[in-house]
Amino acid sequence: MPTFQPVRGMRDLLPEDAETLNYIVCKARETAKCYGYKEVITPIVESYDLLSAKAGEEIRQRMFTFKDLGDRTVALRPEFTASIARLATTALKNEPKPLRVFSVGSVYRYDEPQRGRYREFWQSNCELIGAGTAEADAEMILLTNSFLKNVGLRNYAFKLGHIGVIRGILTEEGVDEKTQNSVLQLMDKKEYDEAFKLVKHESCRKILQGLLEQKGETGFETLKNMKYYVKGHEKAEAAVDNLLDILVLVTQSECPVENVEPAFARGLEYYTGVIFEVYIPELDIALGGGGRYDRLIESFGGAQTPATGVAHGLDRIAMAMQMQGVQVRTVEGKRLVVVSVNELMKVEALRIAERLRDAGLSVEFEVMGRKISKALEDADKRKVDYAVIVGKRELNEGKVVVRELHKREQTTVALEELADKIKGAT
């Protein structure tokens, strides 16, 4: 018989591991609905069409995909914003605005895998729409501030960019979308060189090669030299002041902005404003990031629309708590057995442990046809905290015994007070 294993790419989570997301997941929720974000919940299989249409080349030959039993091309969705951007374009087009919706679940694209970097991956994602102004990508940006904060992380920090300082400076230079989907596809994996063999100008080359070296020590320095420098630009100059006045709203509001990046740029092609990104030292790799994009929604059929969101890498969070040896804190109830003494008091004990499952506790049955003090073994081993053993002398008085096990105590408790006995135990 073959000895099955995960598709490559894939993974199984353990309970530990399983507990870890779900726990993070909860947090991701916790935080969206902290900033008024409702949920929403769409399909892990879409049109491709509706995928591809502005996801950028790379991410369109990493998708999973194939044709339904009806011929139609579909794929696994490798991002969300393209079904919010659906979204908003039909079951929530007449919504007030600014509309805010979050989503969390699993994403697939075919990546190499390598670590932080799988097939499958969970994400939760905010997306803002309606709202053109700096305070709509600030609020993305601190909602990320205020999600890695409650899940325990340090040290992490921000890094800002505006993709229209890149394409101010490539229209104005008469260089076409798809060339400059292109020049911005390489910039996001730091291949300059290639980036600037596709633009043919010399004059425009060397404006983004220059644009590199505008770095200052701080971000605010940063932007007055990359101002200096755009100089006669119009879009480029408005990039630039619009990326001032975000970086004011979330520095003032005490959320770590490491660096500003004059030639920063993300994959995705429907970006069209501020981009961003979070990392933290031990990783270098990003745990989360997000932008503006104006256009999508148009693109879809909508009327034109200004929206800002942002995606967080849900186990790439769990690797950086791990790293940083930050512990899962979640609140579990007591975790209870119930046993009877013999064959005869099994219905009686099944009913009990059913009337403890109906007033909330997590209740395990005796399954094994172990005798009990096999079956106490068991459950000390397993970390269960009560052992309830239903004895037919003790239920002729309505009573069960109830053992404590780690501390190897036992008593005789009344079966109406039982539930919240172990409720109220410390």
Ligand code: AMP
The other form holds:
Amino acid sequence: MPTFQPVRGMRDLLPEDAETLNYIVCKARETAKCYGYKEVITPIVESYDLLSAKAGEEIRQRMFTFKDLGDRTVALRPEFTASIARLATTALKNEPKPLRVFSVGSVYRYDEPQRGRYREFWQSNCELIGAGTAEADAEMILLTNSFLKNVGLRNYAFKLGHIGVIRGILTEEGVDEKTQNSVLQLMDKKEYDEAFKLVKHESCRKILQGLLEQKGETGFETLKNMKYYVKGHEKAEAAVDNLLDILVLVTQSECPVENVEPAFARGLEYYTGVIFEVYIPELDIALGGGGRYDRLIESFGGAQTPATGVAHGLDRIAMAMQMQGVQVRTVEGKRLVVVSVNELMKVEALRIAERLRDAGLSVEFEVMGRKISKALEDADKRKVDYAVIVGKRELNEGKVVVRELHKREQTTVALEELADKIKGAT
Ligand code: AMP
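After the form predicted on its own, can we look at the form predicted together with adenosine monophosphate (AMP)?
Entire complex below, previous chain first.
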């Protein structure tokens, strides 16, 4: 018989990895709530048309797309923003603005599997809808800063850019939107020569090439260089000013910014303003990224609505924690095993186990029919804290034996005090 393995690019998260992921999910929820975001749960399967509309060619081609049995062309979500934009034009249309919503879950992209790049991965995603200010953009960066701090990461830093700089130049030079999208896709992959080949006018090509060289020692210096460089390109200049406003806000709040990238682009097509990513020095792939998308909701039939958002890559955050030796700090309750001395005590023992579970304790029941010594040895190996041994003699007096496994000490405890005694023990 063949044995089955996960499909290529898919992974099983075994208990330790699942625990780490759940811990990160928990921190993501806490952080989002702390900034006033409300959780929404949207479907993993959405219509292909919705997901593909503004995703960008790269992601569009990597979607898991199929026909359902009703002959609808659907896909597994490659990200959350399209679903949230759909909500903003339907069920949440009349909610007062700003609307702050977040989601946590798995997303799917047919990427080439490699370290930190999977076909099923987890994101926490926050969207701030209805605000077009620099404060709103700063909030996405600050929230991400808090989240990474809360999971215990160190030395991470943000890379900032503004899609309006490149689009501004390309628009003013008469490059159509479709070509602009292709240029940005290639720039995102740092394939600058290929990108610039798509730009017909020599003068425009030169401007873009020169833009790459405007990087200074700090974000502020880069912006100063850029401002000087794009002089005369009104839209690009406004984009630089906007990025400066955001940079001031985040750095004043002590958020670590590595630099501004003059020719920064991101794969998703819907961005219209600031874009950012966050990295740790040990890893050259982003832990999260986001940006402003002021026209997406309108393109889905909604009112003209400014919006900004961020997606955190939870699997990569787990990887970063491991690289930095960050411990997962879960407050685990005591673990217990209940063992009956013999067959006759089984019913009583099970009843006691149920009572302890009702009191909120984590209780395993000995289901292998082993001798007590064997059962205790096994529980000790698996780091169970206490064994509750149910025997006739003690039970006749309303008591059981409680054995602290790793100390190899035991006492007799009255049933009515049992849960409290175990909970109270340090
Ligand atoms: P994006 O939705 O492309 O802005 O991605 C947001 C974050 O998701 C990235 O910064 C990564 O941390 C994470 N991410 C993107 N693609 C993958 C992947 N294939 N595997 C694991 N994480 C990913």
